[in-house]
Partner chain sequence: MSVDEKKANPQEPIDPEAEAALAEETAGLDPVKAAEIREKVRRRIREEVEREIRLRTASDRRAEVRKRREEIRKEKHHQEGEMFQRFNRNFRFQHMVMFTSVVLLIITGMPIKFPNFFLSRIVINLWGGINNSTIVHRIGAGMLIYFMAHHMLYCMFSREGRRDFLLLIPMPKDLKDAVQNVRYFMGKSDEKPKFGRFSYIEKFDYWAVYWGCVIMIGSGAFLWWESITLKYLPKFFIDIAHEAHSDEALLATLAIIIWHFYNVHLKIKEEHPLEYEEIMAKRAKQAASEVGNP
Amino acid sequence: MSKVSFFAGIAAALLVAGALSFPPRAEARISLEKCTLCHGKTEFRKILVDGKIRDLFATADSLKGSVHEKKTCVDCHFDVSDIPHRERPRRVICTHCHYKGNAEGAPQSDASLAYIDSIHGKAIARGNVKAPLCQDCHGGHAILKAKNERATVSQKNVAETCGRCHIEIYAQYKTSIHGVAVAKGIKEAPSCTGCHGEHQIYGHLDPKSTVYSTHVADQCSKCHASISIMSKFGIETEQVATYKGSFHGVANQFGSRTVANCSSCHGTHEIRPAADPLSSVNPANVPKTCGKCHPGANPNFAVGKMHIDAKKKEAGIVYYVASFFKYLTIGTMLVLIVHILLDMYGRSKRLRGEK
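Would you pass me the chain only, in the form predicted on its own?
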């Protein structure tokens, strides 16, 4: 059995075991009024052992406008059968309703299974209590659909949500060309989920990851090879084709994990325009960037165009050298074909003369 299957099995078992260990839902419905006797007080909160404060305030308005607006407290906290409850309610397990084939009216999705196999699900299976569960990303009571701009997982807010754990990465992304574009409301700009995926997120060293070294170029090309997207911002799409035709691109397509890909040069989360002095592809920084793989890289590395299309005259000497060899090859082939035809003609004449 593979490690992935092992961890996925453990995570699934934990979720199922957690759901089964709850006592049966109380037949008598606990009214909202009873819950709000305590939870309806704005000052109702608890100080955790690490010093953090957990807000326990919740009323009928807490669910208003959310996807769970028609649900009651015990629909999720179904281990609560008495008020006041003497034991602390267990953490809500969303898979009680959210699974493919459910009859609760929840989305028919296998997102929970994708999560179990993700880097976050495997961390939970290993006992990491800091790893995020559904409610850490989607919220507790005020859960909104992702297309709602106020949702914690909307394109506008998802980076901040991820940044609660990945604070340094969020700081880099927020000032990057992508982060600035998202803040301006540009829908085409990628947020965290645009590159890493939503529930099925893998570590960058996992071959299944969308940002694994040999997958980076394909992931970036989803936007940067699209004329309909790039034309809106005056950005050329030739970078994708020129990279794939370069030594780096060819080696990458053959599975090299060490050859330079898009992020090797442009950065990962801190991507900036080339004109930005802080950009890794700014002419002043190119020697340092190239020097990561090519020791001794000097300012000459920044001379000329980076992404070169040998089919265009703008490529300079590269265009003329490529053209010379192209026509040399064509001419050589034509001469060879003519030579073969003449040889065959001479042989046929000699054969007819012998007869």
Contents of the next structure:
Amino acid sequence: MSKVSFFAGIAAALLVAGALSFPPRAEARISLEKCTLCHGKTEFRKILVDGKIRDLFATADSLKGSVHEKKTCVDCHFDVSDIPHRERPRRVICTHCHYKGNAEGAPQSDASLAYIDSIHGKAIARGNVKAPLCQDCHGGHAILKAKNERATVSQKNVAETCGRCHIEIYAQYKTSIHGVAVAKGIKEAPSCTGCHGEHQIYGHLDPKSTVYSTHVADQCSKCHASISIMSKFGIETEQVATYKGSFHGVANQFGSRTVANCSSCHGTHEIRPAADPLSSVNPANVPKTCGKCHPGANPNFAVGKMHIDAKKKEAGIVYYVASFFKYLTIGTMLVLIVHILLDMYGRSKRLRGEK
Amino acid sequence: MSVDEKKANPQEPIDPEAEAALAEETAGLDPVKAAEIREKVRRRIREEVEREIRLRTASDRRAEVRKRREEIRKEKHHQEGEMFQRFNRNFRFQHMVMFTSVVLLIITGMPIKFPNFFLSRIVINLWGGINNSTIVHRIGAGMLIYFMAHHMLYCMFSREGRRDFLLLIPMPKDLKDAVQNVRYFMGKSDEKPKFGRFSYIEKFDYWAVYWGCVIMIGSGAFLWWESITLKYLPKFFIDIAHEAHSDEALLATLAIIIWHFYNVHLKIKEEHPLEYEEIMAKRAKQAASEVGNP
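Please show me the structure of the same protein in the form predicted in complex with the partner chain, now that we have looked at it in the form predicted on its own.
After this comes the whole thing, all chains and molecules, with the earlier chain placed first.
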């Protein structure tokens, strides 16, 4: 009796499991068919009050190739239950699946939390309707992984994506050395996210920001202090170290917000090589650039190297001054310390009574 | 006579000898005018005498205090000999200004030379950040510049300053002393060199301060008024000033902490037998003059 009931129990469990696992797929197909009744027509669109056209065309192909290939319409548009919709369906809430510990198979990541804390997330929370939600950067149906070159958030395309809102900055960046390098397909060159971070983007006046005045040098040094990256492009890697040894670098390290950091002289989005006449560090522009903080800087000031390392011969006269003081210090201290040691030696000898 | 007699009657006669001389001088004059003159002279003489007494009592009082202090010290540390004051108040004040400024300069400057040392951030934050510590550094610099000016004037316009400056000029004897001292340390000789008022060690310290002040104040001025430097000079002037300032700072700090502190604070006793002899000779001379002229 008990054996029969055991098997019956297993059979019932299997049935329930089967009922739970198979019918949704069938339902999904049904839902897709239902949705495409209207959304499958190419001319299905809505004219908004401001005259813009909202394209509402979406078919089974919309998700094809994307990371959500296996999802169906109502997996994301879960507030849709009536056809035609009684009220306008709400924007998709990605955190429905995208949170750490989800069981939906979405990547285990806290990116959504980072976003909520970011300047974009806070703008949304304050009710700024223009601020971006997930889908504004990642795209709607055709979401691809950032590694995929065709993704809206790939290294190659992310600047354009950000530029949809930050259009002036995008224009500056596009002609800068970094923008040109990214357009050439150089993988190491930074796009927006290379410096500003991905989800945790903060305003540059926020101390949490990667581009806060005291963090800029560290952020630039991630690439510019790396020999393996810089050697590919023939760029020196001492710039960050020499900056950190200078008074600007030291004061910056101790938290001064008024002292110059990398971007004070080189610019932010419009960074160009020194040879470029439009560059802020082109010798012709150096007096003006220094003059931002040190009024009245003269053209003479631009003569010679800016980033110098006194320990290297290229520093010229500074190297010889440094060497002079090095040997002076070593020589003087050697004599003085020997004198002290001899004094101690004599004293201890006499204290012990040896002569 | 005492202060109470200040309001004494001008007609009252003073010391008979002076009175006689006065009478003789005013003999041929009109009696009324003579009395007037005598009164005036008596008042003047009294004032002079009182002033002298006041001065003498003040110096006596100071001498007494010194004597009492000396006695107390002798009671407490009876095994020690007499104490001598080697440097006057002005000299000690100068040294205080200098070491205060140098300590301020070192503790606000060294963190900038060694920003990665763990204490650097703590020390900078003690002042409330780099903006404040640089202000303290400039206060220290101002004090050092003041000290330099004060000392120059002292060397020029004070008798003791002139004497000390001349005594601080390096002499062949200093070289001999140094060699002799090293021989004494090594046990090659039993005779310690006899130092005068300033040993070669003190002379070295003194001239090292001149060198240090010239380098530090000279290079510091470029860095203090960097906008003016930028206006007229190429950048390498600032680089040289920065390098010299930072390197000489290290040398000065090491010399002070290792050399000066060892010689001045850690050594049990530094003797100046020649200066002692000089003081004793002076005293003997004074005593002799007092005996001959009681």
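Predicted model, so just to flag it, every value in this text is computed and none were measured. Positions refer to the first chain, counted from 1. We call the rigid core whatever largest set of C-alpha positions still superposes within 1.5 Å between the two forms.
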> Is it true that I47 shifts between the two forms by 2 Å or more at the Cα, once the core is aligned?
Replying inline: yes
> Any chance the CA of M344 moves 2 angstroms or more between the two forms, core superposed?
Replying inline: yes
